[in-house]
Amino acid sequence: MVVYLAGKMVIGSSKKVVADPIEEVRRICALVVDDDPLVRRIHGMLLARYGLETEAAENGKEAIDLFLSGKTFDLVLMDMEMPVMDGLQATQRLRGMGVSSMIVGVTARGLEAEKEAFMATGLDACCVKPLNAEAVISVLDELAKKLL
């Protein structure tokens, strides 16, 4: 299988690149939850530059509902603080339901307790928003390791 990451495509467990594979393209999936449109715009974009494909959620339980209905992602950008159902819930919702995706908290909020305490509920990493190329690069670094 060809797996499409971070500009690159890599085949199977050799991990060779390509230019151009002969082989099908299987695209990473990412879901971006966040509550303000504009942040889920610019880290679809983002995403997006890298050749991901991306669907968007505007609160916890849509992520939840979009993974209850058979969707499958595999990144997860969680916004920490949204209505309805926050981040922390979800995430720990998701990995309560065997998400194996890689989930990746993203929030405005600057103080470590509030990260560690995002972090326990299950995320893989955490980010400050909004994310720019440099964080995306390494969240795909990151899951190209976990996909491979």
The other form holds:
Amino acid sequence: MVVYLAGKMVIGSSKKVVADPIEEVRRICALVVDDDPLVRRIHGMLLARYGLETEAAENGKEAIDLFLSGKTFDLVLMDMEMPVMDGLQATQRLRGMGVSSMIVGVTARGLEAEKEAFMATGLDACCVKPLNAEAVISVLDELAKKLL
Amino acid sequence: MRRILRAVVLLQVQNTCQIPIGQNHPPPPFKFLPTLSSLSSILNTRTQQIPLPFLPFSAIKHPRKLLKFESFPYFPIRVGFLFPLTGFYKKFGKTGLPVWMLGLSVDRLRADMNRLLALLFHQGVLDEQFLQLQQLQDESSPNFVSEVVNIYFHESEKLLRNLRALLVDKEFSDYKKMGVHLNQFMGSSSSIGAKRVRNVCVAFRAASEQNNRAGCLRALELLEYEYCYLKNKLHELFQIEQQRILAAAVRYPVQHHHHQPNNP
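Since the structure above is the form predicted alone, I would like to see how the form predicted together with its partner chain looks, so please show that one next.
The complete assembly is shown below, putting the previous chain first.
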């Protein structure tokens, strides 16, 4: 199986070219979990710019329901503060369900104590909102290492 | 005869065609030019100063003579309905600004946009996050920035109403709820690069964490002021951009190539 990224067979900034496709090709799927429609739109566009297929969820419970419905995502951008179910609870539940997707926490606050508490729930990384192109590339680099 | 013609021209000016802005319409042909309001803004003239729309038809045939009539606007005028197949229509039916004059407005509008953006950056109203949004806009999402900004306006006005409703209540004590609204407002403002609005939200949140109602009220007034200023300036920016797109479309009309089967 070959990972198809950003329209070309390249990975992150290393420009490593993968061999020709063998059997099947699939796009990387990402889930943006945020109660703010503005952030969902911007982060979705940022990820789509790098060739990812994106879906969105308004809170942690919707994200869990998506996974329970059988959908799989390679990358989850999880907001910390959300109504119904926040990012910390959602991340804990997902890890408890055995979800091994890369989960990156995003928070509007940059407080270290809060970030550490968020990381302790099972995140792979934690970034400050809003994400920019450099942050997304760094996340995709980590994701590529995890997938390959 | 000239009086009759003048009356007809005045009637037609009132019924000039409207070119919709912000929609994907094909660029208008040479005869149908922008309406009075958009044309006057492009030419940077005030509507009240524009004299009666009577065109000296002889000037149309000789572009250099147009320089004498710089202060006169040119309206989309259709006289062809009176004389559809006569030589009069064929000779005098084409009216409006010549294309070479319209081209000048595109560069001017682009300069106005850049000047306004530079001012907003200099004032600290916007930061580099706004530039990131502009970089995400491309041919596949040509209205991305305006869509995102409209979502921001919609959400922000909801949050401002909620904040005001909380503070107006004399028995208000739910500072935690206020903090939730403020966090959302901060996050949205950071996402579009609204730096000054975000900074006021930070101060507002500090006052709410201290349960300082008077401080919160002052911060809310300042927040509403900064938000209104930002909204007005962004509206102005998008208006100039729409005029620039319109002027560029009229300058470069779409060429319809008719494919002939015999030619490869």
